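Just one chain follows, in the form predicted alone, and it is written as structure tokens.
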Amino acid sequence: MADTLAGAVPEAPDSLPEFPMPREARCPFDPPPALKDLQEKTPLTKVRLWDGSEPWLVTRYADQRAVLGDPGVSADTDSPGYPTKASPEGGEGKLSFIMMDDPEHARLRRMVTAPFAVKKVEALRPAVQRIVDDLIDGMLSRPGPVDLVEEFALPIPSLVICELLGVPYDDHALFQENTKTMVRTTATPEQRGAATREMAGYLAGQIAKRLADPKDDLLSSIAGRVTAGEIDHQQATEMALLLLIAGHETTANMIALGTLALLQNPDQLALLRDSDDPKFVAGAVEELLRYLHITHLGRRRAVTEDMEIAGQVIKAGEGVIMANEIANRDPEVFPDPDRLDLTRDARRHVAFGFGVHQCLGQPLARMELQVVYGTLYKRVPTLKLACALEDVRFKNDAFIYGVHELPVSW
């Protein structure tokens, strides 16, 4: 790999910073200050994880894209040196193809690509608009305050992914509660393992139903791959589990966190509320994705071939973490990066990753966010936070960042 940036000096082993790093309570939308300091002074350095392992931390945008686009790195959690987020005893596990390498990654991913193509997703926009409008009608039909997470942010992507997969929305409490446990860093390995097994058992049952009685949904398509002998029942279950979790948890957090950020930046909220230009709304979504990165524990890889990055040789068998939240605040790419600016062209962000493993569902997430951000503040122009910002509980205890609740009124 070509040397993309110079000036990285590794930390001495006895002074390694621990990762992840704490955010400042008074700046809940910003990356940890220590990450910004590293980006400026030591853009490539070793860090110490929960298990004592010492992977490399990459903080600059260009370096992260270089690593993520390099075939000499592995997303497979079984690769030597892979920096894990949690104990493997019922903890992290392998979430289908996103934690595999090509060619198996590509083979499995292709099986579920079609429903997430831009044209297919755009055909869902009217249905998503109805869901958003119905939920807003429900909120406005009773006095506030309400929890925007439970009443709005979480139901939208849950309803959409349930419809797409063919999972009954009546079962949403089961998968929402188990997902919360699976992504909570403070959950024990036993708790995460139990939640994963319950989810997998539920989805295995749903796939068994589709094997016996196929329907016009994604679960039936996955079940058809089992019938054709392309995957086994366990692989089908893992694939469905990935799509269900990723299809609702990430977008729900982005809806709530984005709304809170806009409420704290009323000038930017006014621009969005007053605009009828779909292109402006789409651009605003990209800026919010850049400004608020919810996958705040970094993209992780294992090096399989020696490579050079920022003037430093990283050897095969070493781990690498891309702190993507700070990459999206790189001043070399995004001037004045700590300012939320909805007029900015932020399309180069790495919120959805980069390279062959970039997010499969990004067209769906973008469309849902465009409908939400383009509708909520027009329908409820007096929307306001119903508590002090310091009383909002942020998800510093989860693999996916966001807020636990968001009390709002109007």
The other form holds:
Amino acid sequence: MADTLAGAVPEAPDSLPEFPMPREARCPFDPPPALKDLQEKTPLTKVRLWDGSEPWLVTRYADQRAVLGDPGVSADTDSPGYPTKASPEGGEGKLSFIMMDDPEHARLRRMVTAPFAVKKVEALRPAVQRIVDDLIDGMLSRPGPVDLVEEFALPIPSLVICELLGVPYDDHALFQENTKTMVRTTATPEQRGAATREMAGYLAGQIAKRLADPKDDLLSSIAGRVTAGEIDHQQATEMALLLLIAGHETTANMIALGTLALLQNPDQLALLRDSDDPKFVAGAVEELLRYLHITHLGRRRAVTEDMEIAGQVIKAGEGVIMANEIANRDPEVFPDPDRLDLTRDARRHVAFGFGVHQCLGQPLARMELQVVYGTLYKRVPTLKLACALEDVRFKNDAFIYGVHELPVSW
Amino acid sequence: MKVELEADKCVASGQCVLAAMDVFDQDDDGIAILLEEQVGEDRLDDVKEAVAVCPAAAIRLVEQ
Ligand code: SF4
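Could I see the form predicted together with the partner chain next, after the form predicted alone?
The next block holds the full complex; its first chain is the one shown before.
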């Protein structure tokens, strides 16, 4: 990593904005005001990161999509100029194909795309509905208040991805705790490394079991690739780790943060509660994805071939950050962007990224969120926040934005 | 209008299927397949949406 830093452009002025920027406490759902100011002023600017490196920040929707769709950028964290989020990113080793470039990226990614196809995901909808209903029954059987994160938001994606992968949910304490550490920016590299090793060790064990005795699950199909000699055990473990982590924190944060945003916008919440139209619910999910931008540290790439962005030539070896949270609030694409409006057409948002690395699990995430948002407020119409908004702890200290807890009552 | 799909670019995001279900489907690995090559006015908006949301620029609409 230190080599990467030495490659940064040295003579930039001291006044470079630091990235990421702090949010306004009053508007926990909005991007940092300083970031929005930058978008208004300029399509492209340099920023300073935690390690002193100075990559470019791309502020506008069209440019961000253009860069993310360009084959001249690399997602490999070892590429010269790659703007890292923390050191060492991902702890031990690479988080499989999301940190690789084509053709290896495409080769590995295609090994696990099958269960995420739209129709296969649709077939899981009744099972997800059952999980959601059961969790709501459990919540309602108690007097409350309860922590919606612990009792509802986290168990849903956790149960679903465990089922899909074939990981026993009984072990959830182990991987939920470790996942939390892995995505916490304030964890030390040692802590992140230890958490990653424990998770990898656990999953390597699961894969070994499937090698000996295959079942009908995604881990077995990954193990099958090892048997066929297409990948080794280590690569299989990294792949399983990626899917397990990505399946947890993202959807869980969308559920909890989305619920909080809706509670703060009762007119919008009422629309969801009163609608029986699956199309409306699906549209509402897209708008919440656009509005909440839980991936708040930007998509990052290293430029590998000189390219022009917004009229400026960016050299090979320089880093670029696409702050998707402001792309999703670009007034050129989404009029009155800071308003949560469940009736708008928000499908073109970049909450799942763009380009060849766009989120693989998005059909699954969408379906889970449609079931949740289409069920929770109907079944618990009196749902309310059980603490002051000021007392909610937001995840400014994690790679994925959200809330640490969400006390609710009804 | 004619729809063109470059399947080797496809990253199996499923976005085209969500945008235009009667024009696109996915194979067993999630890779997009074209159900209809010719689209009329009625489905043009959906296919345009598919072109816009496809993250891999794998879909094109060509005037004939
Ligand atoms: S939207 Fe593009 S990348 Fe996604 S499945 Fe369709 S063709 Fe493939």
